[in-house]
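To begin, one chain is listed below as structure tokens, in the form predicted alone.
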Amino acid sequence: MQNVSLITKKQEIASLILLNIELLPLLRRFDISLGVGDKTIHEICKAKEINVDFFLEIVNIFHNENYFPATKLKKFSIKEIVNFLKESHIHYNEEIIPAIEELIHKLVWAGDDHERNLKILKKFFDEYRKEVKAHTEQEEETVYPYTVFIENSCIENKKIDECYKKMKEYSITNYADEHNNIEEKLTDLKNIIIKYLPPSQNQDIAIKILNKLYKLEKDLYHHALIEEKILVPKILEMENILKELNSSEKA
């Protein structure tokens, strides 16, 4: 990891936004709105009962391309990590994807090409939107509840038999094997606009779409990294502990 200049809890939230406007949607996932005055990160986090250490690690990951403190992140609870990931799902499905879809509908091509080109782009994007929705629903309905259950069982050392039975039905290894990096599929969508469709008459709209796709791709990359490098290894470790506890109880 290269040396990076890290954001600290003594900095003002306002200065954080001015430093990197792309962090603004991230702050919303922690329920931090505009109108923060001169309050520091520490003051805002304390007032909103946010774990300031967790907040800083997440913000620094999104702010610095070369920063990913896997060891530090593994110290936080699964519940904290899952809550952040679920807020990210809301951002994708209810904010950024609908905003991109709205812009796509505004694209204009000359003559008979308009309907054909718009249909191609809308069809591809609609398929992608459905895939993202299905992916996030599967995580929220199956994966995340399982991870929280495993953490609670491991920490409290309760329901070992029930937990072991659940692990036999579904393990985090299933998720690791099935987990698709949906951010990779944005490349095709970007290429349709950049390379394959003729230029639209309103290039400003096309550029706005590409900017939003880039931001979504970047966000999804960090999202997947947290899942694959933090969530999965933590649960694998806890599953192994619970297997040992189950074996010792039967010994």
Second form
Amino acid sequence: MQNVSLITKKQEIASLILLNIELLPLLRRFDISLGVGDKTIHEICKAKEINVDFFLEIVNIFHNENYFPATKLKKFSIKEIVNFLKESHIHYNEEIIPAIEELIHKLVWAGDDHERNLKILKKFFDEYRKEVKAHTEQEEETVYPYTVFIENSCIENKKIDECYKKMKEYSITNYADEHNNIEEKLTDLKNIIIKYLPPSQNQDIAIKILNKLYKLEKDLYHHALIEEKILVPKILEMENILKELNSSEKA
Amino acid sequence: MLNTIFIIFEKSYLIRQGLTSLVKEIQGTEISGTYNSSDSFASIIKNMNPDIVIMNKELYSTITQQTLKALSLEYNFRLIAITNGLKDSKDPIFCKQFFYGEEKLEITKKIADVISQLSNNKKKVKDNNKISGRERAVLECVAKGLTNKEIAEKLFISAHTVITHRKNIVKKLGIKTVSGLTVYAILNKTR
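Switch from the form predicted alone to the form predicted in complex with the partner chain and give that structure.
Everything in the complex follows now, all chains and molecules, and the chain you saw is the first one.
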């Protein structure tokens, strides 16, 4: 691990944002508004009833490229993790992606082909928006509720039968197998704008789009990492426990 | 710079020997094989990967035009025909023709022309990391939504070759998804 500088709970929340502006979107996802004064991370989390350890781990993952303490992260409850993932979805679907879309609409390229090029680009991004929407909806409607249900049954040791039935219909392994990569199209779009679109007169808009794509791509990467390395293995463990419970109950 | 690699397909021993000594006089050339028939033409091309293939038209008739076209695109070589001199028998697949009764100077000049075309082309490929003609054909099929198998059938190449081309396209362009490749294909159509 190189250059890991972990953020601690005694640090002021303002210094966190001053240190790395890319952490700003995370505040939104934890429902922390600006105007934080000189409060520390610990103080804010306490006031907002946020699990400070969870907050710190998430912030540190996004802050340090190579930091991903899987074992530590597995301690946190599915509910906490899923809540964070859901908040991220809202941010992608309602803010980041519409903002990029708006910029793409503004973009008019020089040359005779500009209208045609713009149409193609719009269509490409429109497809992408729908893809992300479908992806996140499927997770919110099927995957996340399933994981929360499994966790509850596991903790309360209740509804094992029902749980087992559900597991027969759907298992987290289905999700792990199907979980597709929604960053690929973003990388393609970056390449197309950097290399293949004819030069634009609106360089500032093109640059803004690239900046936003870069940030979204990075965010999605961490997001997928949390899903695949934390959520899936955790649920897998629980599924196995439940299977054992079910068979011992029947015996 | 690498040598330009020649292969000669010609029935007549005299013509083979004559052409060999003529090509050897040109700097930066290399003859990797001379053959008196076009049997196993495809496998020779695959193994030798030549830049220029000189072939008598009589032998050419035993190979289908489709095979020849597919091979020349895939392995990116130029074809020169040796012919009896009927001008109306011109075929676009041959970039030059040698006629019986032609003088040395004319033949040397034709070879030099083809070599310079070739090196121009190669430079372009190197400079821009541009996709080859064959790769472009594959790309257009991908953009149209064809499957690997359909592309293979359409372009007379194996599915394995299609996959290789697709890998190279992705590597050269930095675009992975089908819809991204479609955007690229449309943007570059008229240019």
